[in-house]
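The chain that follows stands alone, in the form predicted alone, written as structure tokens.
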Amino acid sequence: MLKTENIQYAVDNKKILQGISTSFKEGLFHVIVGPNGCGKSTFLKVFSGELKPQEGTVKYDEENVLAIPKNNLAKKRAVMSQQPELQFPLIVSEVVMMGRYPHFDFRPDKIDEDICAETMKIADVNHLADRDYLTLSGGEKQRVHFARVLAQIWNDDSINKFLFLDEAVSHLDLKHQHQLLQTSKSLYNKNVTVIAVLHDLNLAYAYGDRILFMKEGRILHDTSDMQQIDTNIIKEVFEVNVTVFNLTDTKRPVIVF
């Protein structure tokens, strides 16, 4: 289980995160939503170990993230950022293999190559394996990085692992948005807990097992019951008026503006 306790983070005396304490249960798809600037991505960077908070702790299975050796942490969690980018020429298969770097010392084994081949197929980029990464479209690059982070946490189902997605569907077309989220949601079979930052509320409701609503550096609402989400919550968090329809077959809401 991943836990955060009293996380506080500030930049130039501006409080970005204000004492966030929560936990993320294993094997679920957790979604964080909220308006721009509310601290969603900063919170993700803190619990991924990328940023050190001014106060508070992050624990993976009761171990402080700051005490976990970097290589061990890389085997335990993978992060797909909002705009992953490389500025030097590599072929796609080499970019995906970067996800396996924590797992070998000098050169990849056959298992590393097999894992990368499998994740490229899952991410629908296997036909791009020999392409120069820099020649790809934004959506294709995003899918390559999804294959990379999958490869990073793909094997060793005996340990709890985490996949963090920060606006990972932002450059994808409709088909590949759903493909990425469906694949991520299915990873509970491999002991993977997913925490995703999303802007699209309907995608959040369609895939999330739990939704955390953030505003001004705090968690205002936290629910696993999608039918509890009503117009008042949306108005409070996003300051917009919407209509919420609860679908009887899926028991999940749909937002209409």
Given for the second form:
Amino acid sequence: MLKTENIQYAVDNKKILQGISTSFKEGLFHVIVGPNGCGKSTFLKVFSGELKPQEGTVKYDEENVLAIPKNNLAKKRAVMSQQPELQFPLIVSEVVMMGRYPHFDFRPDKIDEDICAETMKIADVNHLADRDYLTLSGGEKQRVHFARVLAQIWNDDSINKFLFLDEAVSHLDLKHQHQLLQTSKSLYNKNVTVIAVLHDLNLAYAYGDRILFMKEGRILHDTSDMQQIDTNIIKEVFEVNVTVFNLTDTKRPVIVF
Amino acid sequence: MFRQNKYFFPALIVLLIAVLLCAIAFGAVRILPAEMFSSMQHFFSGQGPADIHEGVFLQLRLPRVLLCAITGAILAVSGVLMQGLFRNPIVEPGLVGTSAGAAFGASVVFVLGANLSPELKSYTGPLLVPIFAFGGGLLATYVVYSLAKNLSRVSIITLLLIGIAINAVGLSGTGFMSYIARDPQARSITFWNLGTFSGASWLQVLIVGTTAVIVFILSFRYAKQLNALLLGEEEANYIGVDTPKLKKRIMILNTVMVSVATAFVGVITFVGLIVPHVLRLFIGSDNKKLLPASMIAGAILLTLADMGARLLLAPAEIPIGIITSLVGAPIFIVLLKRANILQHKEG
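Requested next: the structure of the form predicted together with its partner chain (the form predicted alone having been shown above).
Below is the whole assembly, all chains and molecules, this chain first.
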């Protein structure tokens, strides 16, 4: 269980997060949506222990995230950032292997190699294993990082694990968007709780078990019942008029502009 | 790309041995392999060198070649560490002020040496210049690091910019020393700023060699974490690296090794920049391979450069820094150009 209480975060007196209290239930796929600059990424950074909030604490199973040793924390939560900067030539398989770095000292064990091979297959990058990372397209790079973060939390299903995705599908084609989200959703059977920031509302509806709407550093709406999401909510959060259709077969809404 | 050739490391080692043997053999006095062998024999059986050739080998050539190889290895490894730390392939070891500080320290001794207390001089003996250079290097780097530290964290960009500023201060200090210096003193400064191995002794080999072994073992242990840092500090944190601690440790290791190496032989540029760069074209940036490969290649390159320094204008000797820059720069440009062309073809 991931829990926060009254998180406040500000930079130079500009309040970015204003009192966020919420909790995330094990094994579910949570989606955060909201307009640019509403604090989504900061929210993820505070949750993943990268940023220290001025007020409030983030607790992973009752343990303050900032008190967990970094290497232990890395074994239970992985973060896929928007745009990792890697300007040096490295082969793809080594980039993926970085996900296993918290798990071995100097040389990867057989299990690390096996896990990387498996996650590279899942992220559909196994054919790129020997390529120079710098020569890949944006979408391919993103899939490589997905393989990396998967490898990081792939084993030891006895502990609760967390995966944070910050716009993880932004460069992906249709097929790979769905593959990535499907894989993330199926991670519940590995005891992984997923928290994803997404921009495409239809993807959010299609995959989310619960959706949090953020605006100006606050959570405005928070629901697990997709059919509750109506035109007014979208209008309030994004200031855009849309039409919402509820598909009878999936019980999930689709929005049309 | 970077298909791991299993012959790469063995080939590099064979090349290193060949270059070391050549560097020992060629010089003002030619030393034959039989003489190297017999000299070693005499040494280990406790006898003095049998003739002048054996003496030259044991007292001059061997320490010089060894010091040169170790220094080359240090500069190249330091280049990898700094480029990894700054995540910038154009960074070189002296960037954080170490060599400029060392140069200033040395120039103080050259110019104001006569005014220093005789006790200090008799106490330090031949180590006076190295001690001042070492101190200058440490001090400059410490100043850079403390200035770059704001509140709780050290920003890499700030570190880089302050490094440039402190470098300028160090250079102007050295410049001022040359300005007030008499001619021979100014010449010493110039020579020192271009590096030379002509004063190599076994004591130096011992000090630099011991430092190198310790620092290499420690830095190779950080190979994995340095790889993670290539993704950026935030990503490195996410995969469990304590980046503030890592940055501090790498800075300390780098300062110690560059200060020690520079203290004895002066400022040698370009090796720390070019070696990691060229190797990346062949084996990529995985520090687990790049660090050991740079160590060997740095030793090869600087030993070759020193051979050039001794032989090109023999019997006169060219400062080694002139060779490393003059030969290194064009090779570097050619390699970069070729790499660009290859990448365009691939893309």
